[in-house]
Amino acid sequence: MAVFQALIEPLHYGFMQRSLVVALLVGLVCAIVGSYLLVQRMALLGDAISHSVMPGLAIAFILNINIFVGAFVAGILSTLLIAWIRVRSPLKEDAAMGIVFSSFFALGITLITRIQKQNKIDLNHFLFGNILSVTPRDVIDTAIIVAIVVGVVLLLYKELLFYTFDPLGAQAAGLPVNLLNFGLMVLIALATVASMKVVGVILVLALLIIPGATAYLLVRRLYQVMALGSVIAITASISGMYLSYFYDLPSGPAIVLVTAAAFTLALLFSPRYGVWVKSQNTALPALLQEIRQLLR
């Protein structure tokens, strides 16, 4: 009975109700989009887009327009710029991403610092998130973003699946691979925008990657990774919110730490890939064997 009362207590407050709804929505959308990033080994791209939204946030604040719009435009612009540098120069995609996201992030920090000095306000929640400040309008905006992302994934699931695992084969089959790639970047930008209030642009990569990575250690197929990753992300988001409420912790980092704990458990005890399980089947882990050989 006491446990049930503890679970119900935060729901008496409107800000916690809104925060939990947004946490649930963000957990769902990040796990779905992050699964594609994980399979394509493009985690750095998620980091690039999440950092590149900073100038858009600042400019939207200056122009007094919806920050979601500014962040989305900046995210898409950074994606196009990465593609342009990759096509027009001999640089690889990872170098282009590093250049763009660091430059955009530096510009965003500069603009936000100037705004804070001139207006005497704190905009650090853009960096680290502040889900407890979610407004009813934020809930609606997040729900719209999630509906768009999930709708697109359901509509183009087979095409995105083909492109994700075999881009050359998809191109040979006549699929518009460049359009699919750009569409995937748009979905990542939308997921990043939706996650800003929850964990901020610095920690958003954790929500994009860790739930899917955890699921990847436990199941085989992409749709299973998406489904289980969504469950893990939603559970972690809600658990993090309760930890934040009862123990006075920052909400964004608390959510990320819960996802990290889930990943650690999967890494240790996964039936197929678990470090602990494998160590029981071998005389000595490979790393320890190498260390022992070096010490001889």
Contents of the next structure:
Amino acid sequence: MAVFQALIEPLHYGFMQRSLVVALLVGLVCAIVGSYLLVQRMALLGDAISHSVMPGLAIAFILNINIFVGAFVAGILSTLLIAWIRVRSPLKEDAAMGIVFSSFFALGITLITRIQKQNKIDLNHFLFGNILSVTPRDVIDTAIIVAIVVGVVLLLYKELLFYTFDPLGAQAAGLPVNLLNFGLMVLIALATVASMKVVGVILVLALLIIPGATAYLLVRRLYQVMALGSVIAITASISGMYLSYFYDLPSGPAIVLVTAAAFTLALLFSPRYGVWVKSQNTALPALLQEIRQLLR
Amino acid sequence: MNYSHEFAQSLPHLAATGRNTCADLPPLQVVGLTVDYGKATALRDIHLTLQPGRLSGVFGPNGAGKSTLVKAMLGLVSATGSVVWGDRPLAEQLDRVAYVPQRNQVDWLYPATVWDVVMMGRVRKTGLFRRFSATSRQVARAALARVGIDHLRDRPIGELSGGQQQRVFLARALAQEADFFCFDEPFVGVDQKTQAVLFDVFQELTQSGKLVLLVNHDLGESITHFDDLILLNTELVASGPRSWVLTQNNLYRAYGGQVSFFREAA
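Instead of the form predicted on its own shown above, give the structure for the form predicted in complex with its partner chain, please.
Every chain and every other molecule in the complex is listed next, the one we just looked at coming first.
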């Protein structure tokens, strides 16, 4: 009963209700979209897009428009630039991403630092999130983004499955692969934008990748990865929020650390890939064996 | 083992339409196809004709542009020249094409089952925003049975052998119910049984009047399965019926010095 009371207590505060709802929604949307990054081996792209939204945020503040819109435009612009550099120069995609996202990030930090004072905003809130400042308006915006992303994934599931598994085969079958690819970029940008208040741009990558990666160790079909990843992410969001409330931890990092713990458990105990399960030995020899293999 | 009987039974609409309509498929014309990668030319001015009902193989040394030829024909790499099938460009008729890339071009650790991959063959026919129909599932089941892996249906693709993976791809191609089939190096790293299944299916497809094009690398004795050959070395060396293409002179122009093991096959 005391535990129950303790769990109910934070819900008396409006800001806590709002932040829990937003954390939950963001966990869901990031796990779904991140699964596509995971299976395409493009984790870095999530990092690139999330860093690239910064100048969009700043410009939105300057022009006094919705920051979600500004961030979204900047995120899309960065993916187009990455693609353009890759096509127009002998550079590979990873180099193109590194160039674009660090430049956008630098521009964003510069702009936000300049306008910080007169707009009463704090650079740190963009970098690391500030979930307790979530407004009712933010809750609605986030819910809209989640609805769009989930809707698109449901409608295009079979096409995106084909495209992300075998892009050439999908193109040869006449699927609109460029459109699908651009659609994926839009989804990633949307998920990133939705996550800013919860974890900030630096830790978005964790929410995109870790829940899906954890699920990937446990289940074997894409929709299962998405579903289990969502459950893991939502659990982590809620427990992270409570941890941050009771132990006075920063909430974004607390959520990420819970997902990391879940991943560690899956890595050790997954029936298929589990380090612990595979070795059949007691813990210590198993650990020594792993270390020996790493050093070999 | 022969699955063709079951296959036809379980697929009444295929059995009914297959032979009749496909006999009328037009040949496919490649005219002046050229592919440049930066400054290097991968393919230069290729002219050839693919005949329906004949198993055609693209042969040539490493780097001859074999895979590039198929990709350029399908518009997967940018090329100049034209590829016409019937009265329209092939690129406008991709819904009638089944293309199977090299097995190592996809990530087999992708979280998908055999069934998921075979159903990809039905995505285009199903259309955007729609769910797979009962017919589609029926076609996919028949395709799995045809290549002898219906028992692996729910297996994750990462747990399959190379031969089984290739048969998954073959089943996906069959599920597409295409008229033009392209396979890029389907025999690499597969077992004897899979090779037999592949040639069986190719023979069935050609007998029902389809266009079937394989890129092949390793020749050996299997070359006798092919009706037509396309001998390539950046430029077209020769194309046409096997016995006509496999001359000492052509092989020398394609492969240079390393021709001796082809001679018997000719």
